[in-house]
Every structure is written in C-alpha cells, then in structure tokens.
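Next up is one chain by itself, shown in structure tokens, the form predicted on its own.
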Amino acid sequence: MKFIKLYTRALSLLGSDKKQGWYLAIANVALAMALFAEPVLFGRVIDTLGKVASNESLPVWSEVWPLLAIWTGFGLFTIFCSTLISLYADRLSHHRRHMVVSMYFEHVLQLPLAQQNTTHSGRLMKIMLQGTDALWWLWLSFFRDHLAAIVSLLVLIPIALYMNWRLAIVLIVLCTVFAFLTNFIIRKTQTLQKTVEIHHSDMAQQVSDTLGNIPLVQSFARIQDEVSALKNISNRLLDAQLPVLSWWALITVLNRSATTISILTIVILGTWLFTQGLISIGAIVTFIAFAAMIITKLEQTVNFIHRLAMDAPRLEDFFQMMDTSPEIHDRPDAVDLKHAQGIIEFKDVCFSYDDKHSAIRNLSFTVEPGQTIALVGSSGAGKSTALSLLYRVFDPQSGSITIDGIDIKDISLNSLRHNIGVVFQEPLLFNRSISENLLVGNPEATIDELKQAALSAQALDFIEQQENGFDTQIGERGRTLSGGERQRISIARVILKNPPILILDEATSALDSATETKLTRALESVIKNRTTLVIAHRLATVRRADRILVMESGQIIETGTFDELYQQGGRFTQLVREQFTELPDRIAS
C-alpha cells in the first residue's frame, strides 16, 4: 500500500470523530498560514528600520510601532491555535486508538476457528497492538504537528515566488532535492521493513508460544533451547534492521547538507541582488528566515515520513486482517432460533479441510428430541469434525444440516450456539476466578445457582476448599487446577448454559474412574430431556446411549445400541474387546 493509501485508510477511521478532524485541519491550515507572518513581517522591521537610519526626519516608533502589533497579534493566535490543536489531537489519538482496539478484538473473535487456527494468538495480539500504536502516533503527529508542515511547505513557494522568483528558486531545489532523497530511501527501505516485521512477528509468535507451554519447557529441560531459538530471531531482526537504519541515516546527512548550501547560497545571491538594486535588506532577512522555517519542516516531514515508512508493514498487516471477511456468517435472512426443540438431521455432508481430503463423506443421520447419541470410533474417524459442523466452527461443502427442520445456515450464528452447549476435550478456562468462568455459562446466574451447578458436576467440594472459594483466580488457561477439576468446571460451565442441545467431546477423558462415575451419574439428569451428541474413546461411557454411531473414514459404518453392536461382531465388537480385553461379555451383559 502506497503511503497515500495508508494515509486515507487511516484517516477514515475517525468515525464518528470525523468532523472533530475537520476542525483540527482547518486550524492546522490557519496556523500554517499564521506562521509565515513572523518571517515576512521581520523583514519589513528591517527595511522599516533602514529607511529610518537613512532618514533621520522619520519617527521610528510610529513606523514601527503597527508591525511589532500585528506581529503579536499573529504570536497570540499561533500560541493559542497551536495549544487547542495539541489538546484535541491528544484527545481524538486517544480515544480512536481505544475504538480501534475493541473493532479489530471484535472482528478477530468473529473469524471462524478456520481462519483464526491460520495465525498464531502472539501474531494477532503483536498486529492489534502495534497497529493501533501506529494509528495513534498517525492521527497524533499528522494533526498536532505535520500537518501543519506540510501545508507550511505548500504555501511558503507561491508566497517565496510573489516576493522573489530568483531566491524562491534556491528553495525549491532545496524541496526537491527533499523530495527525491526521500523518495529514494524509501524505496530502498520498504522491502526491508517488511521483512523486519516478518521478524517481529515470528518474535511474538515464539514468546508467546513459550510462555504458554512452560510447563513442557521446565520438564523437557528446554529452557537454553527456546532462549537460543529466541536469540536467533532477534540476531535475524538486527541483520535486517540495521540496513533499514543506516539508510535514514544518510538521508538525514544528506538534508543536513541541502539546507546549510541553501542557507550559504541565500546569503550569497542576496547579497549580489541587493548591489544590482534588485532586493532589499529586509527581503534577504526574511528569505533567510523562510529557509530556517523550512529546515525545520523538512525534518519534521522527515521524521514523520521516516516513522510513517517504519510503521507501514505493520498499518498493512493490521489492515489486512481488518479486511478479512468471516467465511462463516449470517445470511441477510437468518433467522433467530429461540428455543429448539433438538430435531438435528445430517444429510448427504461432506467436509474437506484441504479439498483433497475427506474428513466427512455423505454422513446422515437423525437425533430426535432428548435421545443421546455416541459417536465412536478410532482417532482421525471425523467423529469431532462431524459435529463441529453442527455450531459452525466450519461449513460443509455439501450436503446440509438441520435443527427443527431449518438448515443451520439460514440461523443466526448467535442463536445458533446458544441453543449448543459444548463440553471440550480440552478444558477452556479464562485466567480469571472460577465464578467468572462459570459465568461465561450464564451471565445472569447467582451463587446459588452457581453452586448447584457445581454440585451437579461434582466440583463444589474442591471449589470451597480454595483459600477463596469460588472467587479463586486460577491461572491461565486454568493452570492451577487440576485436568480433572478444570473438566469439571467447564461441565458446571455448560449446566449454567441449559441449553436444549449437548455436545460432549470426550468431557470425561480428563478424569480419575471414581469422579468419572460420579460424573457420569450427574450428567444422566443433565443429559435427560436434552438432544446429546456424545463423542467417546472410552466406551464404557456410553453404555447407556439411546443409539451409537461407528464412524470410519468420515462415514458411518455401523449404527445401533450398545447390546446390538457388541451382537454384530464387526469395528464395534473390535474396539470394545481392545478396551476391555479381560471382561468383553461383562460389558456387554
């Protein structure tokens, strides 16, 4: 993206701050226009004063005396705009910066598993929050200061050439030259930045990565390792950077140099003019004054295009993500799905991760209201792709999927999962206390209903045994607990949900046999009168399933109730007596 892109993206961001925009423009405008008058009005004191030196008959406070009063009158104004334009510049930064930041959290929550499980959690945090560091500091400088300088540079040639075209001259070869130099940095510099970022983001991504796996890092004695690995990224970046830094270096010498030659040849065909009667004295001094404005708004316009060439990779990384549309949305249509009934039909679906492999072929089958049903079979089966079709964490490419009757994809995707309880394999907790994540369940729910909860997933005795019971803060992503007590409170979690659909994948394999007993127990009044799908390794679970579905390479093969199966001697019969190797008819009577 070209830096004017960058620029019109950014500011369009403004939103409903968009007029508060327009106002600092236009004062940016009125103090670029204001400024001038100090050089030019220099230059009339001068000649003021000469005329009185030569003329001694002339009062020199009367001729001087209505400058120096405009000339504080043009001071009291820059002061004053330029305090206003730094007060609500800070303001507008500010505040986009915090709506920004809760836009690009929103969308990124919004994007399908799909495409988040893409992109590193450390590389989405690294983009959101250099990206609206980048967008503050844009909105920050471009109104408190360069925009100002621009508009300065604008104006200071027409007004240098109504003055005198010859040293007008001098400085716009010296906004030329400027402008070629930078120009040439650039582009020397933007490929190299980008892979700067690269760097960046594979930082991120590796400390990030690290830092949520210190426990495999201390058991694996891999501290020296990831700590090495972290270094040579940063070795990478440095190779990188330094290019990038030497560059902007020299353009700096280099604008150095134009200015002070300029300055030297102000002085020297001022003062030849002025003995060919061609200026006066006060002209040369406001030249003069005009080339020491401009050396300092071309390094401020340096600066900032210098920050602005820095920040580019990581605005364009920031952009493109804003710009990602969610594979899975709602239709214009959909429709809100207040209570279902828990009538789910899979019809003729197929599912490809890759379009080459598939993970789900011409899958059907019906669950009626309030009967569980298992899926089993061997890892890989498709058995939790196959009902992660069901809330949409992906869509299948035929075939359809129906609730009550409805295709899930003319239901709103809101009401849609909130008519689906999920427990995970992997229990999902917040670095938060246990009540707020059990609050996630039911934002509404009381400590009563809280604890009742956690009755029913067998966790309310360990829950009070914490120093602060269920106010305890338990780590990221529940590192303090225990697998089996983090289970149970993602189960008390999807009870507080009530929802008329249930989900559970694998929610036991994370427990001792007696708490799985226990559980198991708590959840046949959970499961009753609720539509459950039951993903299972361990069959002895699902014993009591109204129907089971063995699933092989996507499909169903077999289909029945536990008795039956066993009965049939086929893929079941085979992965109960591996189980149960000692006791097979046991299990089966």
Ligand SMILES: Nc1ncnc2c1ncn2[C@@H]1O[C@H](COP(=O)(O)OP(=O)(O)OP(=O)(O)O)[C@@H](O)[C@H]1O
Second form
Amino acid sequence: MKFIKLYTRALSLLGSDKKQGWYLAIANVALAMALFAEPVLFGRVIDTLGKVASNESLPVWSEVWPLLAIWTGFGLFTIFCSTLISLYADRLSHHRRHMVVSMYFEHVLQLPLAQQNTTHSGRLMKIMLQGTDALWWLWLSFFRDHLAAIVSLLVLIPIALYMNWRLAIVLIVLCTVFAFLTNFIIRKTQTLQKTVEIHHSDMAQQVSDTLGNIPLVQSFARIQDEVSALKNISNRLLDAQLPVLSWWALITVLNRSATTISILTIVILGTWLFTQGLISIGAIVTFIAFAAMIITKLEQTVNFIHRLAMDAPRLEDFFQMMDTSPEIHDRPDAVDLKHAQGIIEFKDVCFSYDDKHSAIRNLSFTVEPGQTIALVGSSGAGKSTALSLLYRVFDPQSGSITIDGIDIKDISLNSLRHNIGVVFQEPLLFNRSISENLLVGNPEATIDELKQAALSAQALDFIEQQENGFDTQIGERGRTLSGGERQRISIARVILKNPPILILDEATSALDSATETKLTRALESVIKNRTTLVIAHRLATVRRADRILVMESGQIIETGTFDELYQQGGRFTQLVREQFTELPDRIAS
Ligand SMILES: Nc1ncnc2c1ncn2[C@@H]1O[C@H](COP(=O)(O)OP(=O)(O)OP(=O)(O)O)[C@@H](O)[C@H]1O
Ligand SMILES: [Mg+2]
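Form predicted together with the named molecule structure, per the form predicted on its own context:
Let's see the whole complex now, leading with the same chain.
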C-alpha cells in the first residue's frame, strides 16, 4: 500500500509535463502490443516451413514473405516507438528533476527557522539530492521500461491462456511465485532499509558539519576523532545494509531458479502435448518466445520493485519535507507596506522556542519614527530573539507587534522584510564575490553606490586592497576575510538596502576601537531619519540612543536614557561599572 502511494505521488509530480507523460504512456502501450506480433509471426513461419518440409517440396516464398514483411513492419514500428520513448522519457525525467529541485529549494528556504535549527543543512541537502535522484530514476524507468512491462504482463497472460491454457498455467504459477517472493522480501527488509537511510542521513550531516568546521577540527587536532566518528556511522550503515542485500540476493537466486524450472516445464509439457497431437511445433515455439518475454518483463518488474524498495525511505523523507508547511506565510488579505514611517510597538509579546522555557516575556515598548532604541543586558537575555520577532523569523505565542499601527502578521512578508535592514550578530555572507554579497542589499545598485556604501561602512580601503577588489571571492561564509571585515561588509550591505527600519545586532563588536569610532560616526548618518534598534554589549556604543531597554531573562527591567539609567543605580549602573572598572581591576590582579 505504502509503495503504491509513493509511486502514485511520484507520478503526480509530473506537473506541467503530464501531457508529455500521456504521449509516452500511449507509445508504451503501442510498443507492448507490437511486441506480441514477433512470437506469433515466428510460430507461423515455423509452421509454414514445417508444412513445406513434410510435403518435401521447396519453400513457397509466396506463403512466407507476407509473414516476413509484416514482421519487418512491426520491427520498424517497435524501433520507432522505442527510440521515441528512450529519447523523451530521458528528457522528461531530467527536466522534471530540475523542476522538483527548485521546488524543494524554494520550499525549504521558506520553512521556519525552528525547522532549520533542528535539521542540519547537510541533511536537507542530502534529502534533496537523493530524493530527486530517486524521483528521476522512477520517472525514467516508469516511462522507459516499467509501464511497457506492466502492460505487456496484463496483455500477454490472457493471450497465453487463449493460446494454450495448459502451458499458460506454468506462467501463472511463475508470476505468483515472483509476486509472493518479492512481497515477502519487501516486508522483511522495509524496516532495515529505513534504518540504512537514517545512517545515510547521519553520515551526510556528519560530513557536512565537519567540513564546515575544518579550522576547528585542525586546531583541536581532531582529524582522527572525526574520521573515526564517520567510520562508526559507516560501520552501522553497513551492518544494516548487508542483511538487506543478502535478502535481495536470495530473491534473485530464487527467481532465477523459478524461471529455469518454468522454461523446462514448458518444454517438457509442450513435447508431451506434441506427442499427443494437441499442439504444433510452431505453437510451442510461439509459446516459448512468449514465456521468455513474460519472464523478461517479470524480471524487469521485480528489479524495479527492488530499486523502489531501496529508494522508498528517500522518497518518504523527501515528501515529508515537502509536506512540512511554512508556519509563517502571508495571510490572504495581507497588505503591502510601501515605505514604513517606522513606528514600532511591541505589546505584551511572549515567545518560547520550545514551548517550555520562555525566551521573551511580556515585552512591551514603543519606538517613534527616527528614534534609536538600544537593547542591552546579559548574554542570553533574549535581545536577538526579541528583534528577530520584528521581521518574523518566528511569530510570538501571544501579544502583538505593529509597524505604523499595522499588525506585522497582516503585512506581506516580502514588504515587511524589505522595510527592515538587519546587521546580524554573526555576519552572514555568501561564498560569492564582495560585490555580489553587497548587491544582496540592493540588486540594482551601481558600482558607484557600492563604493559609497563601502566607504560609509569603513570597508572601501580593505576592499580595494584585495587582489580583485570588489570581484574578490570571499570563501564559505566569508572565511577569507577577518571578523571585522566581514562585519563591515554586512554593514555596507544594509546601507545599500536603505530600509526605513534598521536592526544592528552587535554590529561593531569585532572592530578595533579606532575603526569602531570611525564607523560609529558613519553609522550616525545612516541611523539618522530611520527607526533603529541597536543591540550592544559595549555600552559606550549606545550612549547616544534615545532610550535604552535593559533586558534580563526575556523581560525589560529598566528603561531610560543612558544618564537616567546610570543615575538610577540599578542593573544598568552595575553593567556600566563592570565594564568600565573590570579592565583596570583585571590588569591589577
Ligand atoms: N534558535 C534557537 N533555538 C532555541 N533556543 C534559542 C535559539 N536562539 C536562542 N535561543 C535561546 O534563547 C535565549 C535568548 O537568546 P538570544 O540569542 O536572544 O540572547 P541574546 O540576548 O541575544 O544573547 P547575546 O547577547 O549572547 O547575543 C537563550 O537562552 C538561547 O539559548
Ligand atoms: Mg544576541
């Protein structure tokens, strides 16, 4: 049942290529029908020659050649159909694979981050590559061999019964044995194959995780540990895979034996029927050719089912991922936010990542257009989380967030995110050139605009010193740049985006104090006329904020300007004192 479901689901993914699929199906049926002609004509030719031989006269060509001409005609027709099928089945399945890869990619990119956090990117990629490979193979073999095999079996068996029911029974027994054995092995190996696939996914995750952290592996001298961790997974994988392979090897041997026994039985039974005068030599030849054809088709079908059984867990993983619905999506009546004024209001917002521990509790605050608000507090207080709710990485469990008085859930996601520029705590960069990374902010930007943005972000000097300037490739996650350089690229990127609302999450934490001072000055002009939310541990950087919110355990515990808060003598004062007095104390000790 599960197989049929997977099979029909895979076929339903043909989408816009369905029409071509139908043409291929018709060609397959025509091919299957044409194939019957060959054994029938073969038998007729043998009988004609037999008649001539018994009369001891020379072959009468006028009786044989029409049969040969029809045979040639069918032969040409089957060649034509097979060529068309091979050509178009290949194209169709390759084309569909690319469509499905894009579908999956788009779908996964929309999934909530909660999903991405628990599913490693290596695993997601493995599901995509192996799932789409399995689909490609399924479509290809369905249209190239499998459909023709099923049609042939459905038509050949009744024909065989009509030709000689006694001999046909042998074939029916053979089909039943094949079906029984295949079903038995599938049941035996299903769970094991699922386990194999889990190990394959673990392996993909392990490899991708390790390769993504090579500096860590090398500096902690963990090469051997990582290799042996991979070997462990490999061993577990092989332990699960070998029994599956043994079961399938067994079925191959049993099927082969059943085939040989069936052919022998047909020959013996045919000889006996001939001696009884119940069948002609031509009919025996026809029947054996039929039997050979049926056996080939049966073997094709069993091989197909074998491969499908191996691929089933991959297809299941793929469909399961495709069925995960993005929790955050546009409401049907979502409005487009053109250019926000920048009034932000958080009202009693509560959020938890795991529904057990609160990351944000009853958060309420308002920001007026053009104001700069700073969030400070100890690590893990929930600052990044609070601001990520504004551009809907997650939706709060309760409370509401509005921009210009509109609930952000009523704003289309695209327009919401176009209005907000984020400099992330970890500068996220693509493995592309510097200019391509900057253009993410504004794909339309000219080279002069790129330079201007880089200049404002104090990045122009180091970019121009690179061998290929703006065309320099910066490696995976910008690995070939320093931490501070990466931060400045991500600031330049947001300057190019030019959004009315700006979020700076520890934007200048990796900079030396001279660059930070210059950049802070440059940022002042960027911040002007925009609503800005700044998160900073270095409290000197939030001095000029209109208001500071001090967060602790997901809550705001103090609010005010720098001076007001400092004079209050509360948590903020304590934080400032720690920062400004810790250093001399430490040096002294
Ligand atoms: N993606 C996530 N999934 C689950 N829990 C998370 C996730 N991100 C953060 N947390 C948890 O939520 C809490 C708040 O994290 P958050 O990143 O908002 O802190 P923060 O105030 O920005 O800290 P820092 O100053 O160190 O950046 C922490 O306890 C953290 O462990
Ligand atoms: Mg943070």
